[in-house]
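Here's a solo chain for you in structure tokens, the form predicted on its own.
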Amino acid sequence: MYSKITGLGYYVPDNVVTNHDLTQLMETSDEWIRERTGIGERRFFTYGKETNASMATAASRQAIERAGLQPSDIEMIVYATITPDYFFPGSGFLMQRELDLIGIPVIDIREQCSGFVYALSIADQYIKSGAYKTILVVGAEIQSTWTDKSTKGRNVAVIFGDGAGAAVVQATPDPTHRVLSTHLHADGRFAEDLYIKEPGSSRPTRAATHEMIDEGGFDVVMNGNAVFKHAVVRFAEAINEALQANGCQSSDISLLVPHQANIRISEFVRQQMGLREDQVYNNIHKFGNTTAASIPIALCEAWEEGRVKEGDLVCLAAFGSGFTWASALIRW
């Protein structure tokens, strides 16, 4: 028994944030942001009207009903996110909960950018495994509350937004269109070239202090030129790593979807893999870098526009903190 991606969902804030309403809350400018991230507005969530888990609960209907099928067929979550909306539990019990699912196991994994591949590998094995025949696989983050949009935070704050896809994964006999193979990968050396140290749960005590927040214990640390170096290896390493696996050539990827961290990688991975701008999927100059949801927004609005078609060989690539970096690729 193999997978297959049978539904496709997303949602994004009605909230957009262009690069102008940024400057209104730091020194920056289009061109800034543009120039160096490809980034023209992103979406932020409106409290009170969404959450972590209703985006996700949106996304998930979506991707069912595309599926042609009722919540109720659903057997297992597997959901991926960096920003849920309790410390515990995860927000994925919060979407179990609205989706009305209750009793089915739930997996919460927080892999940062690579948590939507990480989360379809999860189901992949599953399903191959005979244990679960439809499993529904989400990525979804808020992070326009936690970072800073002053100048001192502008280098991160422009880059990130919210919003939250969906995929149904579920099991076919089909040896041909399906999830041909998952690779993950981490490398812990580097986990502190990209993270945010507060709050953490090895502290003398449970309160955020006057010092933690002095000493910018809760902003983001980006070491960026070291992520750009890691990423544009990594991202590489893990494609060539589905291909030969599945004795495949770049040439013959239909569309590579790779998670929405910056145009400027996405551009060098494609140029070091020597794809066509047509074999690549960008929309980061829409919703900014969505981490966990980034990969399934993309593709589903890939598949929207007609850009994933039934016997396209798509790959789908990731490379974020931890450092993680994982990849996926798909007969549709």
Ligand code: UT7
Given for the second form:
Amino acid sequence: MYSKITGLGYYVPDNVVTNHDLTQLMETSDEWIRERTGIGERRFFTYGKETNASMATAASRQAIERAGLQPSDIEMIVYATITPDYFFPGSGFLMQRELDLIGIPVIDIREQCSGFVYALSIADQYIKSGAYKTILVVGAEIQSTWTDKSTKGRNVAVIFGDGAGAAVVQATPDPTHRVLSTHLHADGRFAEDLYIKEPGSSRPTRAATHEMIDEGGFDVVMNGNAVFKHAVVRFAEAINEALQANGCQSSDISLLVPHQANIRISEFVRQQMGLREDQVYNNIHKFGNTTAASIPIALCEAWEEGRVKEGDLVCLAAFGSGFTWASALIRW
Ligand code: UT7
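Requested next: the structure of the form predicted together with oxa(dethia)-CoA (UT7) (the form predicted on its own having been shown above).
Then the entire complex follows, led off by the chain already shown.
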């Protein structure tokens, strides 16, 4: 058996936050944000209206319907997020409850910006092993409550947005139209180049104290330049690895859907790979960087726009905190 994506869905909050809106909160400008990141606006969730799990549930319902299935057909959930509703258990359990799928296994993973590709790879292994036939793969994030929207946190705060994307992955005997391969990597030497320290357990005090908040332990720490430099190298490596594993060349790619980290990273990778603009899908201008949600949202949008068609060779590629990087090559 092989695995195949049979349904895609996404949900973004309708609360649009423009770069101009951010200039009311911090010293920044529309020009700086657009030039350095390509972002024009992003979505922030509304408290009381959305949660991480509720956005994922909406995205999943859409994906399940488009696969022509009922929620009760789902046999397993693999849910990637670094911004769960609770510290534990993960939001996958809340979504499972919402979809009334009591009893099926839920695998909650983090893996940061590479979360969706890691989750897809996990689903692919379970399907290839014959253990399950229908798996729901999710990436969902609420980043807006984690960022410091004062001038102090501006390098991070302008980048991130909220949203969720989902894919139904099903078993298929078809050796052609399927997930061809997935490739996962990590390098923990750079863990502190993009991280949130607290609430950490290896502390002399309780895992969360007022001092930790005052010292910025709950703030996102990002060495933007280091992330950028590693990302452009690792993205290309991961894409080339996927192409080589399947005897393909970059000119064979119908559509590359990269994690939406920064338009300059996407553009750099596009040029390195010798791809035309129409071979790369970007929507960072509308949604910012939604971490694990960015690839499934972009893939779903591309599919809705008719840019992912039967027979197309689609490449997913990600890089993020950890550091992690990953790719997937799919014959649609
Ligand atoms: O999914 C992975 C998530 N993370 C990433 O992908 C991050 C990758 N890195 C990046 O995208 C870029 O490094 C950033 C967009 C974060 C920053 O762009 P940069 O071109 O590397 O700028 P920089 O950090 O070198 O900062 C340049 C200047 C600094 O001022 P000085 O020291 O030159 O006076 C910053 O203080 O820009 C300043 N700056 C800002 N100015 C206006 C930093 N953030 C802002 C801001 N608005 N939001």
